[in-house]
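We begin with a single chain expressed as structure tokens, specifically the form predicted alone.
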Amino acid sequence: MIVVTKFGGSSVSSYERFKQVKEIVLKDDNRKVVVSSAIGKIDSSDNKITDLLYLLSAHVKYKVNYDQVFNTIKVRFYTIKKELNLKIDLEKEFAEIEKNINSEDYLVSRGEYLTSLMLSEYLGFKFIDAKDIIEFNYDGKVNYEKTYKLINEKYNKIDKIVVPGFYGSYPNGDIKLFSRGGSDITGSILARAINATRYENFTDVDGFYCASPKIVDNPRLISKITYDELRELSYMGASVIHEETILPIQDLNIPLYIKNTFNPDGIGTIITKDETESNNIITGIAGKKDFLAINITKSKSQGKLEIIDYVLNVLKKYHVPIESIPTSIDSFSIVVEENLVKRNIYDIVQDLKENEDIIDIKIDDGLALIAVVGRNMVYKPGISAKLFSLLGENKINIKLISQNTSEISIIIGVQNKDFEKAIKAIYNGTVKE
């Protein structure tokens, strides 16, 4: 058996959150493969080194002295390497970095080295840096093929191994960054390569719940949930993972289990491929606010495909990926994320309205989306009744509704005031009941 098991930043924050994991890899023999994310937060009040080394990368691009900004940052490392009486050369590391304080990847991509060369000296694992494994393409995509060869060849010499999350780099050596919460995406990609028996994701929460605790009170925690269904919450706001976490290791259904570093013997959550016996049926809630619908009438006579494609080939000169498309007969909606076309929605406007088969367009802002994800919503019938019903007698005005024919999920658009309204009544009016 072979285990790959990552820590998020809050799990690896102080020296005394490096003796809670190492208790954790130690206790099992099996957890050979250990990825780690920067320092986090030790509370509220603190600030994660990757926003820090952010901070530290925006004062160099605009001249600013950042020389309390890296002190910062340098003590909190000193801190646990004083504390764990650890040998790492952080002297020697920090002169390193402002050699290369330039280039911003880089720099940000420290915040995981670090932990992790410190991590690996305190387990007595071999540190693997990620760079020399994880392999993109020039054009910002995972080289999957060159990098599960990169990490057997190195992973069949070394029985157990520390790697960075978050970062990789490009051909060249240049490093490079995955999006923010990457290093759930690290872990995946190395339980893929090695045909790991399970990955492990330890964080600051028990699992997954159906719905947040920040606005239902002590909700349902999920013990068992698919891939699919885990990629729709996770992407409508279930921010527990990185909902492209699952994607290498879906194939091979290797089982990924949500853990709390802090409860590590709870049960957590489990997510497989296969789907597990469950009565319930609905399995989450997750929502975002800020969206906005570019409403669009045509003319009768024009067919709906065109104008379509029209208004998509518009949005695509802007960069704007769409959330969602309903429609009706002779007009349609197109919902985006307010803030990415905040600085360009005139000038969107203006080219949608070249095209004289459009008669008419209205904005509609300040919208969230609501996604009631189940996979036994489809045997049982009358869910979107239940939807509509809940939220009228709780004067909520739906503004749109779309499901697909797997019936996997139901998204329902409010309005923001609403949003927090909304998950409650649903939450209390199906998980609950």
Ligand code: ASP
Contents of the next structure:
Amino acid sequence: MIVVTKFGGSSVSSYERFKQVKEIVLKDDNRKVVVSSAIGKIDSSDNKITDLLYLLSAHVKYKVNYDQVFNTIKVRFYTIKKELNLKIDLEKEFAEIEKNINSEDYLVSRGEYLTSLMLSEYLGFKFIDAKDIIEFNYDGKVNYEKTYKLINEKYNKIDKIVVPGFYGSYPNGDIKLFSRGGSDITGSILARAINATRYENFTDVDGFYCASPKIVDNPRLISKITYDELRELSYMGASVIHEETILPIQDLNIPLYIKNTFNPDGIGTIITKDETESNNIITGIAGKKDFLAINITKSKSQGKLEIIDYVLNVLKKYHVPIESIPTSIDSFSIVVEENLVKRNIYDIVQDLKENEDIIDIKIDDGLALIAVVGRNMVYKPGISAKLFSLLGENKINIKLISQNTSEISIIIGVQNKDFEKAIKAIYNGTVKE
Ligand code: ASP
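Right, and the form predicted in complex with this ligand of this protein, after the form predicted alone?
Up next: the whole complex, starting with the chain shown before.
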């Protein structure tokens, strides 16, 4: 049995937390593959090493003296080294980092690299550098086939390892980062490559909640959720793990456990393909603010398909991903994230106006989208009726409704100002009921 265990930044943010991590890892002999994020925040007033490294990189780029921020970073590592009595030669490591300080991906990856080097020494596990086992193509996508082969070649000869999260390398050896929060993906790639029994993701919350604790008081913890439900929820803002985490593991049905480093015996959340028993109709509610709808009215003589195609091509030109396209006979809306079109909305509208069959364009901003997700909503009449009446009773105007035939999620658009109220109303009237 092999368990892959990943620790987030707050789990390794001080020497005391390194001790907690060690306790967790050593408690189960199957925890053979450990992945670590870079040192994170101890509390909300603190800084993540990754953020400081990005800041350092900006200083380098704009040729501003960087001694102070570099020093702040160094102190975090030296403190943990001293308290844990580690032998790691940090002077040598930092001298090497300074030599290559101009390369941003390399520099930022040093957070996970150094944290994992220290953790490997502390646990007595072998260190394997992610740059030697995770390979990216030059288009920025992971070369999975090659990566799985490299992992198996390396891991074959060793029993217990620590691997830094968040990066890999191009075929020429240059470091390439994942997107923020990407150590979660490193863990799932490893779990997939070695066909792990389970992938555990230790963070600083008890698991996934049915709704954000920032909006709803004491929301219920989701004990079991499917990969698909989780993806819908994390896409819509439930930010416990990176939304791409499940991609490598879902077809082998490797269960993903979300656990709390500070409450390791808690039940956490288990994510699997398994769709068995649950009496809850709604698994979770998540949402995001700040969307914008481009409402298009077309001439009655022109086919809708051609116009939608034209509009999509304009958005493609500006690299704007689309959230939803609710349509009626002669008009439709394209819903996009506001901050992705903010800079060029005038150019986009100008391009749209060039099509003579588009007779009106209106922008509706300040929209919030709420996803109500649940595998048990499928073939259950009355769910949307319930949601809409809850919103109606709370005097919340619905701006948009979208559900595809998989029925696993219903998306409701409301005004930003009604966002929190709508989530509370839905949660209190369904999950809590
Ligand atoms: N340290 C990186 C970040 O803060 C990656 C991670 O923690 O997963 O985004």
